[in-house]
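Given next, in structure tokens, is a single chain: the form predicted alone.
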Amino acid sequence: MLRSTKVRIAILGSGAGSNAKALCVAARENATLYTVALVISTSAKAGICEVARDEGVELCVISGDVKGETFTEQLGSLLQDHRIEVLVLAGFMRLLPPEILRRMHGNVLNIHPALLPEFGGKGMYGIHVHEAVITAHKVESGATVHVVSENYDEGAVVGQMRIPVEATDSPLTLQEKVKLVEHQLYPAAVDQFIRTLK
């Protein structure tokens, strides 16, 4: 796909934000198909929002309080008064209206910590699928960027790396080496999936 401009995504999250600040590097330092044009957190405290300030994105909170009808049109807004043509989920652990979704065209990502289809779901996110991974005893791990449907984890994969699970991993260390696999996986998998954009 050809286009002379790049494409506008916003990040939503509710977390540290380390998922956010690789995406938003990769827009500032590399030849991206995408700029981020926004970042909206769920909370004023979380990490999330001090990387958009540190990296020069519009922030916008939507209180966590918020839910319902209430923040389907909230969030609605933002996206369509900022042209947001993809929404990336970093660290949001809610399932995303199915308004959205649709409004979106279905162009929502987000990014999991374990290879999909293996160890999604409610209730699998953070620590808690690296502890099952490792009770599972399984011999590798990584990440995975899927498009996101109505269901958790579902959609369709984009992207997924590998790394080894060692016999001396703890769900910590095991954590922290998914993350940086997470943090090459996913400016490269929204670019993948720009590309098959129309």
Ligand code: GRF
Given for the second form:
Amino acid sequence: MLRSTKVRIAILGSGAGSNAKALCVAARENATLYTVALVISTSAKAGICEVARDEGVELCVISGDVKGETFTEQLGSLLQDHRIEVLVLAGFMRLLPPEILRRMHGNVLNIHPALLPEFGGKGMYGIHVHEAVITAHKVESGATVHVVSENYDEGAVVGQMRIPVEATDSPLTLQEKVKLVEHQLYPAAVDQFIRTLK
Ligand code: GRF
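One more: the block was the form predicted alone; return the form predicted together with this ligand.
All chains and molecules follow, beginning with the one already shown.
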């Protein structure tokens, strides 16, 4: 459908924030169907907090146990109060509480640093993913944006970008290359998803 106003997204993470940065930059350059209304971090020390401050985006930190009821309640209230239409995970390493998925009507996206369905699931995060890709002698890797479900890395794929794995790649060099791909893919995939919203 054609929208006259931008879709309000929140970015949730606890990492360096490089994907949050890419999402904010694309929006700031007015090249997207979304606006970043809120950044939520589960750690006050995470790089993603710095990104939010640099970009002038409202930041909320929810600390404590992400499996607990308090986390679910606080996150749910933030999403409601800020009228968030799509929740975008970027470096959120835990399963999202099912109540949040229901509240968001399934409009939750995640980015994974490999070509799902391969190299996904519990324990497949960060450098472990790239170690596994290299150990399996894959000639290609990349990044996947998918809809979040109640299981790790299993929802419908929204977009993927591929890169070759070179014989000289280490897990670290591959991680760096995949990150660059993620930064191109994520803003485009969020827009792609928004186009499918009723
Ligand atoms: C990314 O590699 C993403 O694929 C994974 O977590 C990492 C977050 O990195 N889900 P950053 O915080 O966006 O730099």
